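The chain below stands alone, shown as structure tokens; this is the form predicted on its own.
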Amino acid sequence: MSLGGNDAYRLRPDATVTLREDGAVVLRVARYRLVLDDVSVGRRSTLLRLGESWTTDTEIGELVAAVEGETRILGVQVLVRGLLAHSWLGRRLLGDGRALLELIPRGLGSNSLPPPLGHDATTRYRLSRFALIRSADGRLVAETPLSTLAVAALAPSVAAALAQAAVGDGIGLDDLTRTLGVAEDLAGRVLDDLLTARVLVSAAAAGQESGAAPLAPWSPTELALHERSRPGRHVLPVGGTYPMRGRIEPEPLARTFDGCAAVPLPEPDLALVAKTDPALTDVVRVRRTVRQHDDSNPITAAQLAEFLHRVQRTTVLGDDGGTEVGARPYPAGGALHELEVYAVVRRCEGLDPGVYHYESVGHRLERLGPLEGAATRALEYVTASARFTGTPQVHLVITARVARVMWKYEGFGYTLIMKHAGVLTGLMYLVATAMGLAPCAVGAGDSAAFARAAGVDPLAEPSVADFVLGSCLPQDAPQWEEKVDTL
């Protein structure tokens, strides 16, 4: 992000400028500041102005030769392109009278920026497939998780051009040139900054991405995810900031569904359990995935009770920040607990097939509907998903109920729900480990179907996580070596 004729700059969109009273200028973003003392009235008056406007470096001049004579353009521009070397600033890209496109910083700070890259005039270049393309305050913005700087497409040809980048053999130079309807020398800087932001990449880099380590095996969507979910390469907002607060109300710690017939469950007497459970070294030396399932001898109502209150039972602890929080058997960013378990019946003495919410709050399955249309699909998915043998018993589902996370949090809310999936499904393993079920989780299940057989909405309450559970074989359960008593 160089300085040049045909550029404009102004504080980037994430940040804010204020005056303090002994003179001092302030600069935020996020949790970040710059405080600037004993600045001019030269210096003052340009850092205020980028605060409210897109200015260039003729209008910079013009201004603090106005106020401090023309003696002072010098230094101003040097805070400028320091401002701009440290992702404070903005940058656009004048032509023609107008702007083509914009350079968004992500990072801040020295180093944040990406080396400057420069085209090959005789080089033509393709849409990273890392890119992500969306709208953003009315114009359209790309940008990828292997860079910090964004670009937005002022001009409708600049959007046009990564279209044009996207299909066959991508943009040249002259194909560029063409497009934006300008001279070569500014398509050319066009073209290099939308390489600095690597938004658009040589044939060969396209190769890497798509062919060789490390970038292949990610995904641009799990990328994205990663990426944004990390500070350090981006100052977004991470953590509990509360960007819900003031917008939604949020949502209370139990789950209930009205109008459902309850199936009120025993609660297990957890000191009988604790005299009677093996030993915890024993259970993580034994646990293992079992796939099959005893159908003479299916689990019983009242495992699936204590199985149940073993892993999710909650107890509502009080309100922190605005939000109910509480406390299960594992723990979860804030104490939100957002995880709900439903189970899909197929077999289980006591209980009739059908789909079943688990109460967490009132230790009870909630009945919503029988085992019949999405219900099959959803348990014939998870079936073949898991190389069964046989049809499970039980089918768990985990869902999240987002909004208790992203009410709180940001930036990371849906990696702290796959968190708290993977902790809730190695509890799962070893409670059903110590009580000789059998466990087994499953790396997807058919979650479109399971939202139509709950009834609830994939986008409030997605599943996040599939586990089978069911009765063991014999040959199958676990084998726990005997103690012995030694003086």
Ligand SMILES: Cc1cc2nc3c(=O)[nH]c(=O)nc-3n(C[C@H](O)[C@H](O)[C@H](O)COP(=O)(O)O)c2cc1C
The other form holds:
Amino acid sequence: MSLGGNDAYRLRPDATVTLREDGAVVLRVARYRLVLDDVSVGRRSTLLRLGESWTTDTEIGELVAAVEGETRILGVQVLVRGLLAHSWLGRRLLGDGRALLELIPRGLGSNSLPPPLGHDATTRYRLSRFALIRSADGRLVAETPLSTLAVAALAPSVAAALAQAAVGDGIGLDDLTRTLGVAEDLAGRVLDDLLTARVLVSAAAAGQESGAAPLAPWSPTELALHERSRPGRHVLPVGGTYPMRGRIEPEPLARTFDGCAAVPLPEPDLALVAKTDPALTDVVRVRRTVRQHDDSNPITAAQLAEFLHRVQRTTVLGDDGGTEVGARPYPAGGALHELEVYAVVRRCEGLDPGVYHYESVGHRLERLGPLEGAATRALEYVTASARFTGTPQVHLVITARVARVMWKYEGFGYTLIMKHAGVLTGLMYLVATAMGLAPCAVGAGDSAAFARAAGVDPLAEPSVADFVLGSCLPQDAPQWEEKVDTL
Ligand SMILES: Cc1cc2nc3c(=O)[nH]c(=O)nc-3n(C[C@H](O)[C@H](O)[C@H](O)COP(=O)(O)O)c2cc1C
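Please give the corresponding structure for the form predicted in complex with this ligand, as opposed to the form predicted on its own shown earlier.
Whole complex next, starting from this chain.
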């Protein structure tokens, strides 16, 4: 960002400025701090003013001249330039007595700003396909995960120009000048700011965005989710900030359904399992995806019970930071364990077909409904997705009670849930293989059909992963090396 006659500056909205007892001025944003010692009265007055209101270069000059003389103005302007370059200040572009747009920094420190770009008067520019436009604080904000600067359109004409840039072959300097109704040099500065923030791009860059690596494979939403969930380029909170504490009640760890029939499950004899299980090295070596089941010898309720126990059995440990945490066979961020396992059962010896929830604290199945309608649709979807021969015996649906994670974690809640789903899926493969069962993960199940079948709210507890389980045909059964006993 460069200083200019049409600019006003202010401390970025997520930052604070305080005056320490020793006279130092301290700026803070997130976990970052900038301490300015030994500041002259002109600098201190300017910093405090920038914390309170939008201030132009001329106003900074007047303020400094009044408190310590004209000779000190240049030094203060150098300080303001440094604060801008390190993303401590937002900048507004003014024109004809009104603010046209605002540049909102997302990063912090040296090299946190994109290099300033200038327009070419004969080139047409388009809205980047990565630009995400939303309403925030009563303004239209355009931002892209490819830039550390967001833009707020403060004048409706700037919002109109963004809309024009999204259509056809985009917008040129002459169109922009007409749309904004300002002098061409001012329209040029608007264009430069929109280019610097990478909200607008040239036709050549737009072609690269959709036609060439590394950008072409990314969808705007996936890239935005990735960027938001990883710290480094921005200073938005990522981690355990407890954003919902005091706003919504945390949910308990145990997920139970009231008023439905419960099917108690046999407890597996884990001491016996430990003696008879193949070695981990062998399980990892022979593990394979198996896409057919043996209906002449189906999975049994005892096997399903042992499998669920070995992947999902839950022990409640108590309170941590205001929410209940627990232990399961797999690790999970914050020990929050938001994942639940449901079973859409078609064929299982000793268990009626239907939709069940595994109540993992009590080790029992809660029967939620019959295998018909939406449940059949969910099963058909994974059958096709898994390229299955025949129909799976059991379709396990993994859901996430998102509020358990998002009550504590900010910025990476959803990506954390995806990681947990992967951890659980990996364990399901290993346990199924060790038990001689047929495992198959499925990339995507029909979330809407499953939510209807189980009667769960797809926003509170969306399904996030699917797994197909059943008995192996003899030719698919894992072959273990014989264990040799010696006396
Ligand atoms: C998270 C995940 C999602 C998967 N999704 C599907 C799927 O949608 N359809 C499918 O046929 N196989 C799916 N698979 C199985 C893979 O195709 C399989 O693991 C891969 O071909 C390697 O074979 P292997 O498991 O026998 O080593 C998935 C596997 C994982 C781990």
